[in-house]
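One chain follows as structure tokens, the form predicted on its own.
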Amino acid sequence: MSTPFSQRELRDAFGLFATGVTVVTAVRPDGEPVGVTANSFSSVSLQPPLLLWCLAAGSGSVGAFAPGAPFAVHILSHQQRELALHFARRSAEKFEVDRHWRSRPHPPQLADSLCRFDCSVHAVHEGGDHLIVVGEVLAIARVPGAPLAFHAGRFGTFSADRDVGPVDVWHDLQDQWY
């Protein structure tokens, strides 16, 4: 039996799923760079290499994510909390770009992120009040470090169990999931 819930209760319930934190960067058709904080990031496919993330349908950044457009997803490190907050704000002034960048605009790259996925928009799907942006991964850049985590409206860090080594869950469970 289901019970009625408010939008706030649904948002709080969604927030119980601990996630990493990303900043997605791109360039609008007018040449202005955009950047948004998103924790709605997920891997989709290894072949072809696809990922997805969600963007509010009313965002001023929507125009940057037309099919084929380049974008970058940055997985933030634990030290990048302020960067996550900066790109979560509704502000037009998120970047300082030089004139050399403007002559060949490309998705801005954020320094010190744990991983950057350079992508092109593979597809965009409507999903209620959000758009689901599916990207084809073209390149990856990685550095070691601890990820920034988000749970129940708060930032934190991930702490791995010390008594268990790395597990390739994707490989071990892949046959069971499909």
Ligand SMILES: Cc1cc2nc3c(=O)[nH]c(=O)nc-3n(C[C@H](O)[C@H](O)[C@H](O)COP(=O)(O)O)c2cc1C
Given for the second form:
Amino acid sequence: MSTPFSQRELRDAFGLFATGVTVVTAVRPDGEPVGVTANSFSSVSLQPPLLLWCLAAGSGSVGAFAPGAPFAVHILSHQQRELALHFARRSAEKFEVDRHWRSRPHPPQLADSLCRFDCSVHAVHEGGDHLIVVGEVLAIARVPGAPLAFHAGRFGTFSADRDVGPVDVWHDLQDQWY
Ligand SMILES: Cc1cc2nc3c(=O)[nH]c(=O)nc-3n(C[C@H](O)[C@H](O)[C@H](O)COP(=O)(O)O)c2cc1C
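Given the form predicted on its own above, I would also like to look at the protein as it appears in the form predicted together with the named molecule.
Full complex below, order starting with the chain above.
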């Protein structure tokens, strides 16, 4: 299909949407752990509790995300930039097993992430050159801290506007939406 923009232009435009950064971990059927840095994470539903992220269809990790398979989504803290880069590599050996995978045979759990969602694959949808992995959230583990953010190809963190004060914008607005 011909488009009025190049793939590079599309990628750069998508990158203008500032996001957090996650690492998604799981275990392939052959028992190998997988870990993928992903910023395509999104919340989906509260009841039932669902989230999603998108995985490149050509990734060597695809086999770990069959329906019903367990996986974990880690929201990274600002201190975990190196971890984000580590799990963005195309490498079969992203895990130093003893350091990162004490939770064996469950998906690897990365220490010190802001939040870990323990999930099972609810559905996998085709989405062009990516798969949309929808997960049911089974458990949540949180620690306080500042998030790692990603915008226009650069890492940073979030800084709240000072003039607004400690208002919970989400809770204030949701009464108007629903
Ligand atoms: C900030 C950032 C966000 C990324 N987001 C995604 C994503 O949402 N989905 C994806 O498939 N790859 C994403 N990637 C690339 C993957 O992390 C990388 O291709 C993957 O780790 C390769 O793993 P594999 O060898 O298991 O395929 C991202 C990379 C970075 C640096």
